[in-house]
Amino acid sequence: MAIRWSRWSPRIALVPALLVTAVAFVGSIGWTIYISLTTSRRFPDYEINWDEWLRQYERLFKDGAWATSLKNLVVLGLGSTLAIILGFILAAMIEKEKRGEGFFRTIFLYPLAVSLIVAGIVWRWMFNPSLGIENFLHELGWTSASFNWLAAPDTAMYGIILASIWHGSGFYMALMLAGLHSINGEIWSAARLDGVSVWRLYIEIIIPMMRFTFLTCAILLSLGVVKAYDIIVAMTNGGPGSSTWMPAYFTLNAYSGRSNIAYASAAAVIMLLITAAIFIPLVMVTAWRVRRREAIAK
């Protein structure tokens, strides 16, 4: 029997695909946890020490500024949920209120549009404390005012984070605002035949509604802030001191400024594990997602 090619044209064409994942992620992978096990420094070393095979992972949880980066992660991850709170508010205003949808819209996301670099350049200059906003206020008369934040290791942070959700709400709110859309219309008109005020009808009935974008979001945030890694460099790169250092940070550090690649690759196993703990909610909610849709379907 000849070759069928209809059955065999997409197998091949398949090819390069699955080389990719096989060599460039699943390999890689690979690869990297076993460069982890080893001492290499600058160059790969692929002899492991059994005896201490976990001495990588001792010395990193040993390490002051791993514990610094795992601190920022949870404080740069709780700070942004501010994102998501601000996008929902955002796109329940506007989708109530119809007036200027398209010129707001366009406003919001335009930070998506802007590479972190330069958003990061832009707020540091934003936070310089003789020439920026500080100075404005004092202009003004608030003497106070302190918006020296960048400087001060305790709120370094917090000027990350402010620029994190001038960047993150717009894209936010562009979910919310599809999950809002995918609402049944009639849900309002009927709640405006009932006479149920707005307060009780967000709380009530819209938000446990979108309770599935809203774990979408939060866990898209969380695997946006293990990668965090422009922002820092270009507001604060990792200082003062170590105080703003996160693990994507740490990794790059430990492997261009140390030049310890075993090392780096132990840290970003760690950030693997990370983003696996994260990540398995969103593949459980997405099967049961989509189980749910073929059940109504039925």
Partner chain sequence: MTDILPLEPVRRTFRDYPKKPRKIRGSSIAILVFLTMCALFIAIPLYVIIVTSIKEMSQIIQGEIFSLPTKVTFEPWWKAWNEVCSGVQCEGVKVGFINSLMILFPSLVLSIGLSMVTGYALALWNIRWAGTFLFVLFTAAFVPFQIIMIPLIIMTGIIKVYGTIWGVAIVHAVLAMPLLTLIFRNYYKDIPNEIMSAALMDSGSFWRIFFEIILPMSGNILIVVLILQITSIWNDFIIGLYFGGIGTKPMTVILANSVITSRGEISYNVDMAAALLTAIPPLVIYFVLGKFFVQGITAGAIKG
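Numbering follows the first chain given and starts at 1. Heads up, when I say rigid core I mean the largest set of C-alphas that superpose within 1.5 Å between the two forms. Given the structure is predicted, the values throughout are model-derived calculations rather than measurements. Compared with the form predicted alone:
Core-superposed comparison between these two forms: CA of Phe25 displaced by less than 2 Å. When the rigid core is held fixed, the Cα atom of Ile274 travels less than 2 angstroms between these two forms.
Alternative state: the form predicted alone, after the form predicted in complex with the partner chain:
Chain only, nothing else included.
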């Protein structure tokens, strides 16, 4: 009897968590999909007109602001990959110089202690031409300098990318540093004895050995980019115009600004599909590589 209880007690303990997941996660997804097929406005209307059940999606892909948000999603995703690259470079430099590892790790991780809202406000101040970097350069005598990126639709997204890199590079540095520490020290010693150059060592040996770490960073980065909202609100509030709208900002604006919960739900469903399209292949590749490594080890 004791043996049976020890076998079933962990499963029974998981039941509340499974129920919460089913109701709060799966149930919410199902409810959002259903509402997106209706003509609901501010409040849900659960009657579906099957002649126009895809109306919200048709409107969505004809909306220029939604097209802009998808384009910005790609731009922010590509630009934010620099945070992973910078994180790896910082980790390599810290790992090579052992003496100051604790100090520099703390310094580079400090931005994580600041919320995205606060980080966005700070960077908005830095881009302010009368208070920030541009004013500082003018006081130094460089009167032609211009750093007012957030005021122009063509450069506003680059300002957000720069702030995102500053905020996230320390986190990716910590992940990369953990990956570098997991590499056998004999590899470094053998490379030094063989006279292998630093560039060749990292490109041909170290980086391929850290592919799982890079995949993990890519997964986390993709999830963060798709749900980007706080830093947009803090820095530009979607402006100038709609030039810095992101899918998450568009979704919340569709409900709060347009008072259309069905339209917002349709945008949320597309966001879910985008997340799945990015997340599932990366997870599958990671799982496949893990199984392959375990099979080779056996």
